[in-house]
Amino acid sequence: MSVSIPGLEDAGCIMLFGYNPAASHPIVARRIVRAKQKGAKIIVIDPRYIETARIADIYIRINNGSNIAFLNAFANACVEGGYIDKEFIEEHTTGFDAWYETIKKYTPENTQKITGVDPATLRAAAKMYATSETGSVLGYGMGVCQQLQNVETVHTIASLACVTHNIGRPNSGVAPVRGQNNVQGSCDMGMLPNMYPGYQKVTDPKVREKFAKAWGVPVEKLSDHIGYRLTDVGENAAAGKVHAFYNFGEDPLQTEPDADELKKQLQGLDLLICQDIFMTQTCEIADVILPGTSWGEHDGVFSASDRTFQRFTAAVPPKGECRHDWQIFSEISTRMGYPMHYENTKEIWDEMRSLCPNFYGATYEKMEGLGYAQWPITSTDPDDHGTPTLFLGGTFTTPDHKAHLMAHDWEHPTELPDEDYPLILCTVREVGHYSCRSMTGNCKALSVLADEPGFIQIHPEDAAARGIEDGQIVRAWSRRGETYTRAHLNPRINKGTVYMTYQWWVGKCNRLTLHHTDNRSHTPEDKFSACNVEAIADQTWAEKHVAKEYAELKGRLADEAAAQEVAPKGEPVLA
């Protein structure tokens, strides 16, 4: 994000493009509440009439699949409609001139056919986004980033952000907001494969020779090659070219998509090793399983999404055999021949402030209590909290200091609804439950909220077409797999698409959608593939089916549980 959180309040005009942060981000959702009692605009642009949309001074249906389509024509209306600002276009950018030769293609009424919206409406959303007079921010999730053209629609927005000079000054920008918890952290720190911690190039020969330094090994021991990506795991071991896969702290079988064939492929490897808190669904086929600490045994720092470290403290000491993250990482790299020792995680933090320079600044002083830092942060001056607002005055992280406009043609998504998939499935979230449902799916306050097998938001027309009612057990299926759910009526979606969230174990969205990446960011095509759902007519057998279903699968997890080899005391863990 180049804005911060609490900035938002301030905003003069706040646009949500395919994110939904009633669901997503709570306290985000409380921000933009804020700033529509001061007095800020709300656009909506979103194929469902989301909880946002009910504040919203402009709320757009847009059609699954169409997001470059609509943004080209969104800027096409801003420059033809004069809202652009010239003089900072030619201070502060390049590139404008190849950018609006796509741009100038896509107009309102020749997108239409494509996006489904009105002109007019889309003019007008234009015209309130680029002429505020106090800065718009453009808030977009993962209805941008798990698409085909994701990478395109970043680019897209970053420019339309330029054009109209809504970045580079406070209380206006771009708000990415990140899909689950800590993976800002997470990118922070290096948990990519192209990056050092600090986003810092694995290709960099500068940068491997700073950290084999600080490290004391061989320049030629550091990977100058980038890695591969987790969505690339599963093929790449039917292919023979992974051979040990080390998951930390995620569930892949359940949050990755094709997911009966992607067990197949992890249960190919010679070693999967899962380190975790809870038995999941991967944990279960895994050969090693290392119980590491939870959020509340240990302690460390957040990133937010608004690149703001948090400090957070345990509050009750680990049980068993559990250990912190950070020391099974350490014996198991002792073992391996690299001694690694530390005492505590400031020593941790502050070996990496001393090798990121934006980083370097975010004391653990600094975080003490409420206290925070906000990357990039270069100075440990007790009062200086860091960056609220990247890119003031108009100066970028380009060479040469200027933002590079980039435009691009729409394609269509990868799978197109047809005769014996007729439906446009896309995966959401709720409030209920949290991501892969590893933690809160062991609340029993939560199951009482909502419970497996999930639920299928399905339009009344397309569920009177099926003979399918509100709440009904149903079966939906794609080209990967099938699964069963409950049926939810919703009017506030697009006809001719449904919507599950992946967090049921038994209603598994992911062994329905397509494992399709784009070749940027080698991020699935989440948001749209092609499935069916119909009515089961005998409902006593199929709430006993999914009753059953779930039931042996929490009882598999609970052996697998019981089962595991629990060290002697005093023995290190990795025996």
Second form
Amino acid sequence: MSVSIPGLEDAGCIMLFGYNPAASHPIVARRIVRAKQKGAKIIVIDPRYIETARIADIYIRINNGSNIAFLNAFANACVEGGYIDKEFIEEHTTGFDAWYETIKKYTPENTQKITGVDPATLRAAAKMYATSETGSVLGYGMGVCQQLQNVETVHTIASLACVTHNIGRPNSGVAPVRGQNNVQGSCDMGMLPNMYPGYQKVTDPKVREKFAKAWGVPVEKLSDHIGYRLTDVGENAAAGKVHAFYNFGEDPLQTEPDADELKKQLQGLDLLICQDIFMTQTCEIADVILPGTSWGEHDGVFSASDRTFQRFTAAVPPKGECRHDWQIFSEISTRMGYPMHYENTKEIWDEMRSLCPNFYGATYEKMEGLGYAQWPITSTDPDDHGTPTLFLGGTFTTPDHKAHLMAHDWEHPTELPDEDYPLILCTVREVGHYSCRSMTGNCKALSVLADEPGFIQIHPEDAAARGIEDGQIVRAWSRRGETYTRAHLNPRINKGTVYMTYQWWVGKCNRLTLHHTDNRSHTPEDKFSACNVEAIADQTWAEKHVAKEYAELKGRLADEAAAQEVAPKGEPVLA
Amino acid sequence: MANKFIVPDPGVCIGCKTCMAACLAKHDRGGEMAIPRLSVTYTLTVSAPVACHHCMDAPCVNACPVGALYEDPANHRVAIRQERCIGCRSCVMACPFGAVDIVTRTEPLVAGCEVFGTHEKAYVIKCDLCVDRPEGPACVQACLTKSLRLMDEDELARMQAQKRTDAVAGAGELSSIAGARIA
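Structure of the form predicted together with its partner chain (previous: the form predicted on its own):
Zooming out: every chain and molecule, the one shown earlier first.
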């Protein structure tokens, strides 16, 4: 994000768009509560009446799948109201006229049937966002990124911040949040098919030369083309393009869309390696499992969504055969012909920052204890903690240092509801359980608060029409598959929509979700699939059925894991 | 001295259930049930936890036929004698807040050092104000947004006094005598 998370408290206005911090990042939700207590205006635009909507000055209930139509009308209202900063646009941006050619077609009135938003309310929100004296922050989450027009929506949001001059000055900017813990860190460290650490392109020959020299390998050994994305691995395996998959710290059979199909595709691989700390469903079908260490057993550095590096240290030593991820990678690399050896994570970190100018000042010493370093950070001066706000003064990282305004036309989501599948399924987060649930599901307190078969949130009117009562087990199905889960009647959601969290093993929403990715970010359209839900008359049978499915799955995973419950003799197998 | 109770500020509550997790963890020990004693409850517009109010004339105490629930003035609360609970659920019916629950657990039937079999032992599950916890109630300490506080007689009196001050400030406008208003 262009702003810092602590800085949210000093914003004059915070507008949340497709982001529910109370469920995804309660710590950010707390900052927003404090901002409100300090006098900030809060605008929430979401298909659900989320927790933050309760303290919002303006809440706008938007129809699912209408993001671009809404934001274009919002930008239109900003221009129409005279809330744009012409001087900033003139000096620090390019492409305004072409941008406005698209924007002017979308008025609050003519988009109302797409967005479901009252034009007067939209105009009031546009005025509040664009005219805040201390500056506005526009926060967005997976409600933007996991849509068909995800990249387009990001362009539109950035352009909106530019034309209203809510970027390039303190206490204002765009605040995209990450969907998982340390996704920012994975990207920063080059765990992407197109980037080396520090966002240095694999297609840039100069970058390749630099890394080849540092690693002591001939430059032709480093790949010069962009690799496959995780979300395309299944299809590529089925097409015979991918033969082996080294899966590390992920449970794609739980977290990726159309899970039943993905399972078939992954089962066709020649080699599937899983590196994990628990026996997940993906580990179950793996050829080789490499036992890693958990967050309490290793040390390292996390990056927060706001580019802040923070060090963490081990609380307990690893058990049994488990090795730290970096040790496993080093040993595999050595066996494959490239001797790799590090004494500790600091050595790896120092090598990394020597190759990444934007991270160079983030020394371990600076991050000692509760210390931190926020990139870009080039100086090793102990008192320099980096850059809380990006683009100050309107200087951008483009070649001409200007923001390039972009606008796009709205398109409807891929799979629209119809007679057979009349409900829109949207996948979301819930507080308490996290990601594929392999970690939080093993935490007693969190399991007591919420357990299998999970929940499907349904509007009370949709539930009544189907004879579904709160807490009952229901059957949900789509063109891809079916699942059994517990109904949670929720008046805070749009009628005609249902919401499921993607971590439940028995009530697995990803058996239902559509696998459709865009061709730039390759992020699946998790926020919009068509499905249906029905009541089950025999609830006694249903309860027994889900309990049996859960017990069977746990039993299978325990049996798979049992092979490893042998006390290691002498040196671990890998050594 | 009046009883104390846990009060949420629903405006500040973000519905995150950290209070429930903290409560559960506090009671996850021998002889107790690992169940949260408060439940975050959501309506269309409000999110807030509901917990025992430790009523001064408590319906649950009045309804309990065996004295499993009783007024405990020394600790400013309604307390529980688990060994007396017979699981009749009169307290569950009587509580106007839905803040009391009864759960059972299978336990050995023991006489002397002899085990004769098992039986279902009933437990009253409700807020005990964490009186055995030096830092005070676990939920209050754990709340991310400081939405929860322990309300006692003094705090209640302060709130009342403030409300009276606010109310009378407006009443000044109603004065029938010119000059009574301070410009």
